[in-house]
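Below you'll find only one chain, the form predicted on its own, shown as structure tokens.
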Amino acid sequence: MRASLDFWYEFASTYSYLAAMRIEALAREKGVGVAWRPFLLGPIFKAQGWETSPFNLFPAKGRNMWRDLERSCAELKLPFRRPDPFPQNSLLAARVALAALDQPWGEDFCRALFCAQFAEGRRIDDAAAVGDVLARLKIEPQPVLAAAQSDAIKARLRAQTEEAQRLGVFGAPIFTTADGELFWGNDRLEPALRWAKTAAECR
């Protein structure tokens, strides 16, 4: 049986962008398929009585947050830009993300969304925003774009934040595995796919 991990992301999050660009070239090294799995934060954090994001509200943790992913980002040789305002509104990137990856250039779609925001500093909330990331892509956009106004996209986002939260995601990235394993961040990607690999041969 294929080792096989899943990857829950949130448009969102710094450190989900560092792990949407490092996933697919380690995951192929060590044997694993990835399932990608856009999800809400919000109503997450909503459930904690917290409005925003953490880095937001403990401003130390906020502060140290940034300089880390400065240093991972020069690290990795990936461009980054402070979004603004942060924590941005991703409802409409995972709906088109959900809709997207029901296509063969979904998960290219998702990391070019990832790099709009963080090293370009586009607004992932703005519908011409997103158009523009699908037609580099030459895909066109307005298809996909209504698609993820369905009734039926809206209702596998629903779905999927709430199978986050009963798994126990509490944070993104997230990683879990077949056998029930949760692993929290980017720097924990490479500890899952190990997980994820011996859990299979095993099996």
Second form
Protein chains: 2
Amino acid sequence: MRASLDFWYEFASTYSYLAAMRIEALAREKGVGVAWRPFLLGPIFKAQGWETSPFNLFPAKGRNMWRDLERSCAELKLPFRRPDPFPQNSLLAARVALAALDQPWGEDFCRALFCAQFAEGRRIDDAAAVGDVLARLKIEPQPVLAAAQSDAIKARLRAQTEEAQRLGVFGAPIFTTADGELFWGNDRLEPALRWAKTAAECR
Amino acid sequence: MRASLDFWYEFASTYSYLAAMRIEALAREKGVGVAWRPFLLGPIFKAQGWETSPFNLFPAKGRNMWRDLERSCAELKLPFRRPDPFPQNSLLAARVALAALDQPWGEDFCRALFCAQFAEGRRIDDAAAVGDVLARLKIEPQPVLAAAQSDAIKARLRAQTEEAQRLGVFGAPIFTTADGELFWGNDRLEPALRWAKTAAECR
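Previous: the form predicted on its own; requested now: the form predicted in complex with a further copy of the same chain:
Every component of the complex follows; first up is the chain already shown.
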């Protein structure tokens, strides 16, 4: 049985950026297949009474996150620039990602969107911004943006977010395994990959 | 200038247990001096409106923390047993630790207290429990417990907790450096040590 991991991410999430930039190479090295699963944190935060990111609700935690992100990006040699406002509304981005992930360039799109937002500090919250990211990948924006606003994709994003919630996903990034483990945070990527690998070998 | 790190920990904090068990060997290897600084998270949580641990307030986060702790302890080959209730009242433990840290066996006491609580699942919230930990280290409990309840130690713990808050400490464990960096969480111990080392070398 092939080792595999589900990668749950939210486009507005800072640490999802780090995980998105790291996961492909690490998973390949370990021989673990990765399913990219964008979802929305907003409804999940709302269910526990939060109207915005906990990094805004709890200022000391927020200050630390931005500084930690700067330091982590420097260690990983990833560029970093803070988007304004934070968090960005990621609804359209997530819908486009779901449509894109049906295509061979889907994961490239997701990485490019994270980079536009967190490496360049650009907004990702409207059709022009998301269209720019598509155009840079030489993808014609209009058909993808139209597909992303279809009822089918809207329903898939709702279902995916509900599935995340059902699995106990409460933040991002989160990695889940077929045998029911859940790993939270960019710094749990390596243990999650080790777990997925070992679990597959033991079956 | 010698590299150094302040290690801020709360006895009721699960990830402080992991950091307390790891920090001595890792810091020695790097040549970084560590100041052990017990404090109380309770007043800091209260200041942001929390009456108990966020792991109790946010159940999905709490469930993940316990499972993550089991997995992390297994990877680190540390025993783990969940104390009941959680969090334990750590006021007396922190006062005793402050008194103990004036003695050569202070750090041993702190590790032994963490182990009693998280390796054996014992309570640490009264004089008998804390006295047991002292007795196991062949320290006569009564004089230490009496010193811990002195006005001087009570004032020092209040001052230390206020200093933590002033530095932006919002959780535990947290590592702070002389040049103003703050690293949150057991999994930031290694980057904190690297930072302290590099900062000292560059001065």
